[in-house]
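A single chain comes next, written as structure tokens; it is the form predicted on its own.
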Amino acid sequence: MRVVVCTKQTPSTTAVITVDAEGKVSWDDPGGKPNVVNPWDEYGIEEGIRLKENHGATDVIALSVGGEDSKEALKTSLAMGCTEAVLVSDESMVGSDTLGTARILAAAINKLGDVQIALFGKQAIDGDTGQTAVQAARKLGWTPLTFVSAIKEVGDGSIVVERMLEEGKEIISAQLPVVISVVKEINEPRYPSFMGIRKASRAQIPSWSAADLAIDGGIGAGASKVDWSQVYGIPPREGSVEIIEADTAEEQARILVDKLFEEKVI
């Protein structure tokens, strides 16, 4: 069994956000590494080697789409334990919305072959949409479970999942292939270990482009190319304040109450 861990390289959480008068938006990280693996994405990381190590999965492919940059994400996937990173990279696939993004992903799990379980972390933290999972899902034509918070069982071509609902758990099964995405009460990301860190640093990466592929760039049918460095359509704020003044506050409270009257605000 093969399982994908589909991961994003995002902006630092303690990266500082700004917009300049023009709407362009840029970070500043302190710590000098203004990009990291999609926080969320840790977790389906973490649950991608667990089904190797108590599941029975034979190999556990990081998968990222984005620009060579990118490299340094899958390299701490590589570093946390996964057995195997590809890079789908390509210029017409750069601004790609959430659909085209699981185009694009579900045609490299193709590629890839054999897989059985495909992990995506909840949503990440720049677009925060929520929807790349269920759209791949739909994309490859495999059950999605979403909001999964703990894998029971697998086996026999069928998995054994518990979703966390805001009503409360539910235990569900399907057959096997799958796409999961998960929640963060499914486990506890481990670090990176030395010797991991070390054998990531010599990793040797593929990157597929869109002719790898077989598919025309990355964006959704009848979507376009989304710039996320800029904010469009952010309306001015308008206001006015008007000040009673009055002898007492009584009679403040008395013109107060006839304005709220003349406006039926009571």
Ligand SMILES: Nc1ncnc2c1ncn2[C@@H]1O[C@H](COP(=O)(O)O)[C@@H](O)[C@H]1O
Contents of the next structure:
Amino acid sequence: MRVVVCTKQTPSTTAVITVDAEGKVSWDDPGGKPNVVNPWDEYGIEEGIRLKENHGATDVIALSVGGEDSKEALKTSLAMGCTEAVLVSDESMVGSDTLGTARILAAAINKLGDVQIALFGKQAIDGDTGQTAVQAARKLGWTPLTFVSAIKEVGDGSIVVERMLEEGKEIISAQLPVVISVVKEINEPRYPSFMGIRKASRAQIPSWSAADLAIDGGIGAGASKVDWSQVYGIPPREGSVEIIEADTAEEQARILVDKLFEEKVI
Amino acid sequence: MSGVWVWIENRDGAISIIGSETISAARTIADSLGQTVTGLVLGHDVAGVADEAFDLGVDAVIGCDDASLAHFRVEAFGPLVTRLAQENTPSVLLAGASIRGRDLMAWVAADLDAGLISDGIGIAVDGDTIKVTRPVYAGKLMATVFVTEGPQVITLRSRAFPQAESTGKSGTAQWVEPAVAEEAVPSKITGLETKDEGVSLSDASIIVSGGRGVGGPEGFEPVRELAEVLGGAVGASRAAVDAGWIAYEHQVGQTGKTVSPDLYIANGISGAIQHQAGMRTSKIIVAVNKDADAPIFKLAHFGIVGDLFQLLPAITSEFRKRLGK
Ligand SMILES: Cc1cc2nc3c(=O)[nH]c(=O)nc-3n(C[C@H](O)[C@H](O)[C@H](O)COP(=O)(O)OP(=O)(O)OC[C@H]3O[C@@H](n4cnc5c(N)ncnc54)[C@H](O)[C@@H]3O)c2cc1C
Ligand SMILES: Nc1ncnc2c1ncn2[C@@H]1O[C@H](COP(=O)(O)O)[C@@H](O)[C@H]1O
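Form predicted on its own already given; the form predicted together with this ligand follows:
Next comes the full complex, this chain leading.
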């Protein structure tokens, strides 16, 4: 059984993100690495590796669509224990909407061939859309299983998973192949081992272009049906905090409760 | 291409809060566009839901009542909505940005080859185009995005729009057949475990949260008491969740839930950027923290510098008095 893990390189969670007058977004992380594996994808990578360790997956292939620098994120996935990594990179892909990205990912998964499970993160922390997994599933013609919190059984041609929904949990069984998006509850991602890091640093990661793939439908900015040109900083909140001071906690409580009734939020 | 469609999320025979919010947003959009609102009522034993939808102000209902739709599965719902949209060509399709709404709209947009926008928190109609505001980069930036061509498929975040109000109107739904027979749905739900422990974080209009400052699992007691008196939900920082003091489903923040209640009371939470990502759109934020320099005070509207173990019980008893509880 071959497993693919889709992972995107995103700004780190502590990155300071700025946007200029033209709406061009840039970021830096003075304290750490500005670019990381999308934090939600770490759970997908870990689960892929566990499918190899516990459910007999033969290959766990990390797949990313992005610039050359996304190889960094792929190296992290190799260092954690993925058996292979592939970058898909092409100027013509820049500016794709989620459907365009889904088309590229689906085409790459088809090219990898014989894949039974494609793992995705819940969402990418830059666009924060959480749409790509289902859309890739449609392009592959596979069943999407989103918000998966446990893989219970992997049988011959079928899978049983637990999903986390707003009001509780659901156990669902489906025929393979499937697309799975995972939530944090599913596992605790491991740290890359020292050996893993050494191996990953020497790895040659192949880079596929659009011409290497049979992409079905439009990709890139030209085919995107969503206009993303207006991105801006959040206007600072008006006014500053009102600190409530008084001699006793009871008095402070009374003043606060008064204010909250005045604000009509109770 | 005309008409604003809204998928009306329902559960146990009643419209969910997020379903009602989406109806009100659909109404606003349709009125600006000069179009009608059609509600999609899909499920099993949902005749009452259709009536409720008319009462909440939709102009028409297309319904499908079938055992295969008793529980949401996107492989059953997706092809049905896609088929209906292909037959009727609405200009806008809306759903709540719940787990199910997201799945459904991603499926339908992919099959219609349509532009898809998720997690809208604001809408403005500009000509025929819906301009959607939504947070990006974990709430560090905002964007105004729109679909450039064809049907506009949009999901809306919970609590960003008011609930629809009763209009007293009624109507007759148009009932259609399911798109996929049960045998052909490729997945089966074999177990459901619903938890019923008070108000859910995403629906709550009041959230009382605790962080590392509560000091241990028992430190959540005063937090819970205040939440209970206010009919609110309990939230937590990741530090408290990682320490094992409270379950992950209570975590607010970038790697937890995004919430936007009317009132968010943060106790013993420093206000790290990842925590802010999950709660900064709350209407009124109150911070209780013994460190006057804690970043949470930069975000808060009201703050008390002090020990939460003294302040929380005082606030709870003051509310008890005022609310007559
Ligand atoms: C990838 C990533 C994702 C993350 N995702 C999230 C997330 O989703 N949600 C989240 O919350 N965090 C998240 N974090 C963690 C975040 O960076 C902070 O570490 C965390 O929010 C801190 O929690 P805290 O405020 O409870 O603890 P602290 O920062 O330790 O703050 C505790 C506060 O309690 C106050 N205090 C102590 N005792 C008392 C008392 N008796 N009375 C009053 N005040 C008191 C202190 O003054 C202090 O300000 C994430 C981090 C990373 C790296
Ligand atoms: N460019 C990309 N390359 C690889 N995987 C991606 C890419 N974009 C999105 N994904 C996957 O899709 C998931 C959801 O992303 P999104 O829909 O953009 O929030 C991510 O967690 C990744 O697993």
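Heads up, when I say rigid core I mean the largest set of C-alphas that superpose within 1.5 Å between the two forms. Residue numbers count along the first chain shown, from 1. Please read all numbers here as calculations on a predicted model, not as lab measurements.
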After fitting the core, Ile255 CA displacement of 2 Å or more between these two forms: yes
Large Cα move at Val16 between these two forms, threshold 2 Å, rigid core: no
